[in-house]
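Take a look at this one chain, the form predicted on its own, written out in structure tokens.
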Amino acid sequence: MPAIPSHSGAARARSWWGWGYTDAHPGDAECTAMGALLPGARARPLPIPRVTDLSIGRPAATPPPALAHLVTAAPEARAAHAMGKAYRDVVRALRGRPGRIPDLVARPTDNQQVADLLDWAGEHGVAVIPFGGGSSVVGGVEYRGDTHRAVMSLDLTSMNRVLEVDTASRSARIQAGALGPVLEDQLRPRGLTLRHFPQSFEFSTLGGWLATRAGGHYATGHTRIDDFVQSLRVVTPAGTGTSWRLPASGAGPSPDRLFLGSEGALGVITEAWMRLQERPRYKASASVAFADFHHALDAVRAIARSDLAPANCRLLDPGEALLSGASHDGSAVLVLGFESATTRVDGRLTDALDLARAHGGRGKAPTPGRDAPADAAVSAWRSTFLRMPYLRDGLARMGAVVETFETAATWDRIPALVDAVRGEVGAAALKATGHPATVNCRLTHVYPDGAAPYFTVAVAGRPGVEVEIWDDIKAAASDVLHRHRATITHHHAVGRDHRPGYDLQRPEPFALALRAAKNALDPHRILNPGVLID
């Protein structure tokens, strides 16, 4: 995959088969050390796969001369656009079985070129897979099937500029292909920020966030990308449309809502006017330990219902706290953080700590009158959080099966949901592998009426059938979520992996409307086939 600029401007190579940068992946020795902690893991890591080992044939379609300069059939580009970054994607690459590799990779630079590419694809039966940063972990950027003569990956990362900034309305018109760091680098000189930082921030785009209704790093308040949208421009096979820029409107169903979360199945989001914020000046954070996880849930609910609005309110269960280095004594740990562009935040942190202590938490109050620096547990968690996707890939090389999934439910369902996932998904992993699994949980986002638990499952697999084991674990997890009326996804999107759960969750009249929209906007059915609807 092409190198992209880092924050310093230096080029770093992206991994075609795994997460992030090639130079950040754990080496063989670190992989072996991790594998030694997992009973039944391989003795030595699988080798890093090479594009030259893949069977990549000639493309099944050729663009016309007018579009040829936008398209490449280079094997390296095609391999890098064949799939996302889910565990099953990583393992398929390690085993040399990445699935259907796109015939072409297109990199348009403006709206008209996107429209021209869609017109050509529709006329010639070429499936088009919109591709942002390629960080999907739910099968959202690959082709599964055989109903199209060829497949084209539509990479928008050449459309990456902030085109306008409206300082009076504190908003900006931004091209959808801007990766997180590229976007923020253009806003920073003006003292502004979009303030949307998902874990995939470095490797995902504005358009990808919009198309998947992404959730950011912040735990409360305006954390979902939906909250920042003023207007969208969308190119569809039926035409291009741009919604009005408005702070709010009651004029019928929102046109933007049709495309937010549509995952490239209805159209290609090419631009958006986004609400911005001033960059924060004041920050404070602290951790709170709990001997009992359910008491910690009560504390988090109390904080979520207050008007304190922490930027970070992550509750780690004992296993997650141990894994991240936030705790070593079997405690659950609540990581709290506050920030503001205008006022000091140490008082809000003190109030949140008081609420946590009232529910059995143990936390040190910051020094009055000044912002508290991050404590050791907060720093350990933050470091592990950013490193975790790389460690997952290292564990995959050791034959481990690692699944992460997230959901959201109302507070009355959360305790039973967490217990059921731990028990039933752990049992399913044991049955599939013969090895005991680790099932950890953390709360990533909290609301006055509910929360979003995030689960990590790790177990030693069996050589050659890791994907099948992953499928069994995914099916068990989806069943638990459905029975507890928890959403199939809070922020990872639907893709192809969550389709069965999504079909059960959505009301049938809405499914009818979605199919009608697909038929109207994509009459040749070329856009991301298999996502959201058949």
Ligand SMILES: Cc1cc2nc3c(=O)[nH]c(=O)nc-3n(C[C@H](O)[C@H](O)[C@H](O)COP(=O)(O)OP(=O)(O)OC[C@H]3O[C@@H](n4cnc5c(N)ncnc54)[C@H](O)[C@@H]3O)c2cc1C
Given for the second form:
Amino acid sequence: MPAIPSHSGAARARSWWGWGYTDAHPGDAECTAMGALLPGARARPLPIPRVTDLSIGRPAATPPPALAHLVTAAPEARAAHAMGKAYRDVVRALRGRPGRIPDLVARPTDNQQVADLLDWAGEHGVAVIPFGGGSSVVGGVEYRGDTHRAVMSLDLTSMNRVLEVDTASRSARIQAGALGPVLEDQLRPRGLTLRHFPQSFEFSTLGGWLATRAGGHYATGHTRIDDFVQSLRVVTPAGTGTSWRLPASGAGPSPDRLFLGSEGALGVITEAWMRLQERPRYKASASVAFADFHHALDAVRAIARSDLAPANCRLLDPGEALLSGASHDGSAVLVLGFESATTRVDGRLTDALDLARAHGGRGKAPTPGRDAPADAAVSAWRSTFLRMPYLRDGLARMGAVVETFETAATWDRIPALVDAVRGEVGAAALKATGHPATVNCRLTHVYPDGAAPYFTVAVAGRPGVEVEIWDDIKAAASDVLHRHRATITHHHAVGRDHRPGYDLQRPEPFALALRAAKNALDPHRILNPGVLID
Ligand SMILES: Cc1cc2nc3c(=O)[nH]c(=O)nc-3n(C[C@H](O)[C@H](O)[C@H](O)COP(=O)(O)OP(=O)(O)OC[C@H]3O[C@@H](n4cnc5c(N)ncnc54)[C@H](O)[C@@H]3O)c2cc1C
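For comparison with the form predicted on its own, provide the form predicted together with the named molecule.
In what comes next, the whole complex appears, and the chain from above leads the way.
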């Protein structure tokens, strides 16, 4: 990946095979120390993979001279666009077996160039994979077919500007290829923010968030990117469309809804008018410990049903709390946070703590005040949360199978679902590896009628078959989710990995309509083949 500016403006190199910046990866000594904590892990880390060790052939298609300046066939660029950033992607890169490497990487800078590239690809049978930050964890940016003459990754990150700000309506027209920090850096001088902070914020784009219906950091209320969309511009092989900017509309099915979550299969989102917010002036946070995870679930449900609307309401089970350093005594921990641009939030935090205590929680009232420091558990959780993707890659180098998956279900199913996932996924991991696995759970988003549990699995793998082991564990997980009528994904999207679960979940008439939309908008079937629809 090319060097891109960091928050501080200094250029830092992005890893082509793993998460984030290369200079933030854990070194060999840190990897070895982490591996020592996992029975059965390797004694020494796998070496960092090199692009020069991959066999990258000549591209199977050549763009016409008019488009040549937008396209590269450089091996580094092609390798960096071959896969997303799931555990199975990282391991395939470590083992020198990445997915199908695209023949070309295109970097358009405007709408017309996107349309021209799609026209050329359609005429020549070239598959086009829209690519934002490439942080997909569901096989969303790789080609797994064999019916196209060549594969072109369409990297949108050169379209990264905030084009207009409408302060009266507090909204902005933003190009889809803006990475999170790039977008926020342009809004900050206006005192505004999109305030959509997925864990992958630094390395994912507005277009990727829209195309996958990403979930941000808000635990309650408006957390899904959908809620912030005023209008979209989408370039499809059948033409370009822009929806009207409206605060709301009852005019039939929403055109934006067709493209939100379309995962690059129906068109390329190139711009969006997005609803913005003022930067929060007031913040308060605290943690609450629970001896019993099920009592903690009751507390979270009570808070989700109140009108307190915490920005953060993450419930960590004892394993997750231990891993993040939020607790060392076997307690579950609820991390609560409130924020507002206009009103003090200390009272809301106090009320939420009261609700938590009524369900057996032990939480200290924090020091009131605008800049009150977060308590130790909150700080520990926050720093581990940001560092976790790097540590996952370090553990992968130690031969560990370590990955996450997420879901959502109504409250009536949550306790049994969480227990079943822990039991059955743990059993599947033991069967696949011979080692006991850690299966931790946290609730990332909560609703009055349900919650989104997020699971982390870690177990020592067997050399060379780590991907197959993970696929077995994931199949067991998907089976439990299906039996408990829990969604195959709350915010990670469908991609290629979740297709079987998604196909089971969607009603057949809806699948018919989606196929018809695909045929109409992408008649040559070049756009992200295999995602959402065959
Ligand atoms: C460590 C880590 C943490 C994560 N945390 C979160 C989280 O908190 N919340 C969350 O929702 N997700 C999370 N994800 C998943 C991922 O970051 C999201 O799916 C994100 O929205 C993808 O954005 P991207 O720009 O990287 O898109 P990509 O990965 O490049 O693409 C994702 C999909 O969208 C399509 N696409 C991309 N751009 C466009 C476009 N402009 N037009 C049409 N289609 C397009 C691609 O073809 C692909 O199907 C995480 C992933 C990782 C690795």
